[in-house]
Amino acid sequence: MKDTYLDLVNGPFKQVAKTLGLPRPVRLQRFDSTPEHYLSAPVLVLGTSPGAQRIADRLLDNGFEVRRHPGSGESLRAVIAVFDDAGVPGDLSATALEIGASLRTLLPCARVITVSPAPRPEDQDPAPAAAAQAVTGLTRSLAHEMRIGGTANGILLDGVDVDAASVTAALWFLLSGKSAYVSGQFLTVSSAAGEEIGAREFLATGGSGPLAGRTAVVTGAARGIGAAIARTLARDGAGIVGVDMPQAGQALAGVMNEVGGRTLQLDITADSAAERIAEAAGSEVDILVHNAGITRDRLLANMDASRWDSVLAVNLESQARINAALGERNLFARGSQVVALASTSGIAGNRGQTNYAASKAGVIGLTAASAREFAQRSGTINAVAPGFIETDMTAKMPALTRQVARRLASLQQGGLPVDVAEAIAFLASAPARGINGSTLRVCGQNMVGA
């Protein structure tokens, strides 16, 4: 749904919302709007590590101006703060105020990233596990400060060094405009698996993208996310079969011709579907996106079991069902990548959602807990948590209701179903194989909506 406001705000009612106090967002630079001079504006690398200037050099290699100091005066596309020696508290100062000295130099639609290890207080001395667990909260808060569009996320370092290749893949993602719907977020990477990819090869697309090759599933891809999702992943390379109800027929078949996808007319809650869905992928399953889902709102004080039980069926049993019979059958190819759509309502809850809540929950958990058997395939099962994203059901709500839910975002507007895809797309990614059972919200550092 078109967001009147925001344009209004970039145009005649400019001056007005600045002398009104009033909420400022910035039209987010994605993929395909990404201006030519951000891209050839250099990044900061802070940390004193051997680790930062490795990502230094990397970057380097890759065509990146950088930078390793503050006070240069030049306009900055990013910061990237490395914390991978912090071993107290007190190792966090120097990197930290450097970053605050340099936020004001940032262009529009800027991005910080932290690298620092993984807080793992059960495997950690106090002293560590305090600074680590500090790097995850000095971002989270840095990100609600980030004005113009810019974000802040980290990547996690669990286990493994900062020449993963997985970290290389976070970093591509983060850079750019693929992430621009994503802020006070962290990719966790907790294996060496992956394969090495260069910015330009992350992101180039049809036969040269990060995709090329590889089949990819994509339930209830007729209309919405689903169909941003197809599109996407045929951007990137992938061959697609899109997955449907009958009745959305027409729909999916109207995406399919667009991406020159195949369609696969089932309901996913069938006994049969992981045997149909192997059958049209024509050979075992090589990406799988578990899309489909629906809502029966309700308070629970209302709630009928038809309401329920159905919620619960197609978002998450069905998942279940599908993930287990195809390991069941090896008809998962080695490698193979699933990535399931879990809610921020499955992790904040939500008024009249009692069902979507605990559904959307149970993919979190249902991710986290598969992991390891992915792991045994060298394969990886993550899931994609969006927020309020600009769809047919967020036009529904009351006009009120629904500008609210955009600026209480700290970019203060709501996500497109485009940036749900760019997400998917990368943790469905070879390069991202070193990240596994986690969830990432695509919420604009925002807990409302499903």
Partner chain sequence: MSTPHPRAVILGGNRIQFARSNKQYAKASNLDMLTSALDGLIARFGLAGERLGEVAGGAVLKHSKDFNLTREAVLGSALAPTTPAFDLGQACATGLESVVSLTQKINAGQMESGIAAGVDSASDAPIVVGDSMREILLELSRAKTLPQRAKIASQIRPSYLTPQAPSTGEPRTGLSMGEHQAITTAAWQISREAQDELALASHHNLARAWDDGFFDDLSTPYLGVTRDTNLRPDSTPESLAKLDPVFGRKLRAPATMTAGNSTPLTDGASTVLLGSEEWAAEHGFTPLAKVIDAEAAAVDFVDGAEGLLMAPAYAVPRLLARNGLTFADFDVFEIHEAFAATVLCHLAAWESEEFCREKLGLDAPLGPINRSKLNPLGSSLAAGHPFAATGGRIIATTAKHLRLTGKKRSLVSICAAGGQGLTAIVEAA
Second form
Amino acid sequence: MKDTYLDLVNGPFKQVAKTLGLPRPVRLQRFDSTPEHYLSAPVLVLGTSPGAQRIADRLLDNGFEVRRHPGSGESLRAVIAVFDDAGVPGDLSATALEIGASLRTLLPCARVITVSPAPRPEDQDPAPAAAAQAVTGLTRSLAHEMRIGGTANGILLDGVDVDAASVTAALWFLLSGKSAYVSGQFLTVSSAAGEEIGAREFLATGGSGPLAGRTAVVTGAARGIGAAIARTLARDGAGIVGVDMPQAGQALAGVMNEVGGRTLQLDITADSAAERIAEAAGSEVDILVHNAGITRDRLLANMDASRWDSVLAVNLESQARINAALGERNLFARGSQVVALASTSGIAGNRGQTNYAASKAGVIGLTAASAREFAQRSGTINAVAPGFIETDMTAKMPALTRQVARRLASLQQGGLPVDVAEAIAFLASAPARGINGSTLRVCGQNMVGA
Amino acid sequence: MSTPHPRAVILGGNRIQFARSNKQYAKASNLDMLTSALDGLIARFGLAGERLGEVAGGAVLKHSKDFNLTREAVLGSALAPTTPAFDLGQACATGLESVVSLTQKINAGQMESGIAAGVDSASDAPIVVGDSMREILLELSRAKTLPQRAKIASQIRPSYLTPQAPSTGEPRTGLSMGEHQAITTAAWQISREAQDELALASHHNLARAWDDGFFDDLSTPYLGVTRDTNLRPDSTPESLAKLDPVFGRKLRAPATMTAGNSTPLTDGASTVLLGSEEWAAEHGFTPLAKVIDAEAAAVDFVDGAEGLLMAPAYAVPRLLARNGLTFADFDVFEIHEAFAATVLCHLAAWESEEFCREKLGLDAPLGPINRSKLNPLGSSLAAGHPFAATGGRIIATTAKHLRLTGKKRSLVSICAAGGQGLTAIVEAA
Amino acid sequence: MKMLPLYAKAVLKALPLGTAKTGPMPSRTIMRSVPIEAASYAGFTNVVGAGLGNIVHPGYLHVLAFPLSMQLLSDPEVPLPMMGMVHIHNRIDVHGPVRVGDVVDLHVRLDGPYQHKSGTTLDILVEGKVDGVVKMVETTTYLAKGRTLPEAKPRAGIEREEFTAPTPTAVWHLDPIIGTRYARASGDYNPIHLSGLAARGFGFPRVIAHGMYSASRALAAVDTRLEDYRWDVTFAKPVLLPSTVGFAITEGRRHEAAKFAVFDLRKGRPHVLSEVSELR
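Could the form predicted together with its partner chain be shown next, to go alongside the form predicted alone?
The complete assembly is shown below, putting the previous chain first.
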């Protein structure tokens, strides 16, 4: 769905919108448009810990211009604030204020990234727990304050230090256009697993891309977000097996021929689905993206069994059954990575979507609970929760609701299917194997979505 | 055996769902349908951008602009544009002949991979005016004055305007295929009940196969059609018995052939992926089956010496003899159901001592065919029959069936216009 | 030769202005050399559904001789009126192939009159030679119904066999325009083949197909491959246009000696009974 308002305020009505104080969403810089943009302007690394220095060094090694002190007045691509050694809330003050001081010099679509210990109140002493939790509040609020397409996100260190491979990978992801519509979110790195990757390799495509040599099964790949996932994973070098209902075969074939992938016409709720998927993937499943989903919206008072059951069956139970079947039969490859589609509806709830939200919240639970089993195979399972994404599904919303939903996000616009796909491609990559059991929202810091 | 070690294997197939003519695919051309069927196959096997050895295909009802139909379809498909293609034609055996032809090329080491295809549209058939109308039009073009033209034009009768689609009429006899079959049906005294029973089995078998998802990896929907539209899973003996005969009404024998036990005009396209064993292994494709041998036959139907559609009755014994096989060696019989009676006449002929002795020169009849082995996944009566696309449908279906069930050998038989027939032995790979 | 004036002459002759002349038939032989040109021959094969091959369909030799026949028949000396005469039988003996490009020397003369149970017949005898060798001998028999002539000689009539309609091996859908098309290909513009009005004038409810059209088409369907053969045709009921008629070989086979028929599908009555037999 075309966002006409966004086009207008970036075109003929730019001045009008400014004068009237209307929301002025900017065109986000995505991967396609500027693949190496973020290497061209300086990145400010704040924090006094050894971890902060190691991050600064790594950026330098990867060709970034790095600044360690605010206030030079230069235009900045990003600010990375490292709080890895914050022991008490008082430790945050200096660095937090330095971030503030540098905000006015940020370029459009700039990034603020906080790096801090993951809050684990049950395992932490009160003071460090408070400090850790405080960083999340800082980051989320700052995301709301970011302007002209800028985002603020955090990397949470859960039992790892800043040298973990996935911390680096998460930095590249958050710095790049691949995370254009991710804001106010946290990537939790919980293990040192994962392959080291350089910033340039992270941006490479095709045969040298981060997914080169791997095969990805994408369900619901015929259209919308699924088609974007297939395209993005293929761009990053993966061979694609696109799965969709037999009825969607023609569209599926079109997408697969575009990306050089293969089709598998399959009802994922069928008993034989796991075997068919494994067979199509060539005996073992490496990357699996559970994207297929349906909506059958009704207020709960009007809900019938078929609406409830079909949504739960497709969106949640099929994922559980396929994961279990593949696991039991050792059909997951070693290091296999699964990414499931959740939804912000499953986090915040949505009127008329009790069934859908139940299924999507269930996915979040299923994902978190499955993490250990995947880790035993050196693999991961994560979820991505899209917010308001411009698809055929959201195009069916009433026009006013759609406009409001778009502007509610901190980025004041809906996301694109590719934004979801980028997050999935990242979470399915070997460098991200230190991230497991998590759910990443791709919502422009919005709670409305489908 | 024709080849000591056949290298060519059947790797899979793809067809668009078949639709009764002038319905869902009414506006689709042969080129559109063939391209779509090709794209579905390419996508199933991840062959986008690949150069294959050759694509062979054809259509029975063909526009003159489609002189290079298959090549045009390749150019419109996701295959590498450097993939060559050729058109061929053997009426309703076109699809099977394209499979046989490419199999031989691969067996000969001439190439490593290919797609055999067939397509037909009875909706978008090339329209030709009748001889009479053509005569008048030519005369009109020669006339010089208005009164001359008016006089010539006054000869036009409404019936002349009826377009002549080159449908199922035999050029030498003017009889439709159905009328020809009706004569053969009467000669073999095939009953209405037996025909209806066969038709019913076809519908039920095909419906079950669809329900089981058998065709999920053999078909790709086109224009929103997700099942063969001719399929009537709810057909009953009673519903079939109600239909009036449409063929053989002028014969002395009672007319038995109805719209229910005859195939309707159908639109559709099919493709079969073939490759050498080496090529398949390189691509990680699992061979399903192999075409071991094939035999074509033709009969002299013109003066009524033999039934138009009876040629396979002659091809099969020759094929069996060459391969040292009998009916007992086959697990599956895929006999194209041009009409229910066509299949039944063949079964009767092969069981007839007289026919087998006098016409086939055999000491003993070939014998009966176990009905449970006959068209176990339905055939043309249920699926419909887009002429050149039927061979590809049958080959892909039976190849997958062999693979899935662990059965060994299938006999494929397709009758064709002009008194022709093409038969083949397919063995599990 | 223009055929229309001939018919005009014939029509005039048929009018009851004077009594038909009695006396001996003109005994002259008309001779003419006709080259067989591919383009004209193709016009014929196209209409009768024969393949355009190098060996000429004998029906076309009949067509070539036809103007000469008409010239003789329309002679005032002929004691029978040309209009209204019915073509009842035709026999062509083929002595080896005549080929496209050959020049055929046609010798045409009249024979008769003969007595017939329904009137009086006369024959047109055609001999076709190529390079002095006789390749074709034709006898075309016309009947003047209800006419008797004192000088008519007795002759054994051709017995027609009992006909039972077989299962057609082919059906022909014949449009009214087939009369015009065959007229153009053959030069026989007899109005009963062209105009419903004229046909009614001669007692037919509709336009009728040329007898030699049906006969030639039937021979084309049999597609004879014999070198020396006799082609006999007996015309029974005329084919009214439009109609759908049946064709079947009743004895023998295609390419060989055979009996065959064109017949009314509904009533089972014959239109044309024909036979190809080998000459040795």
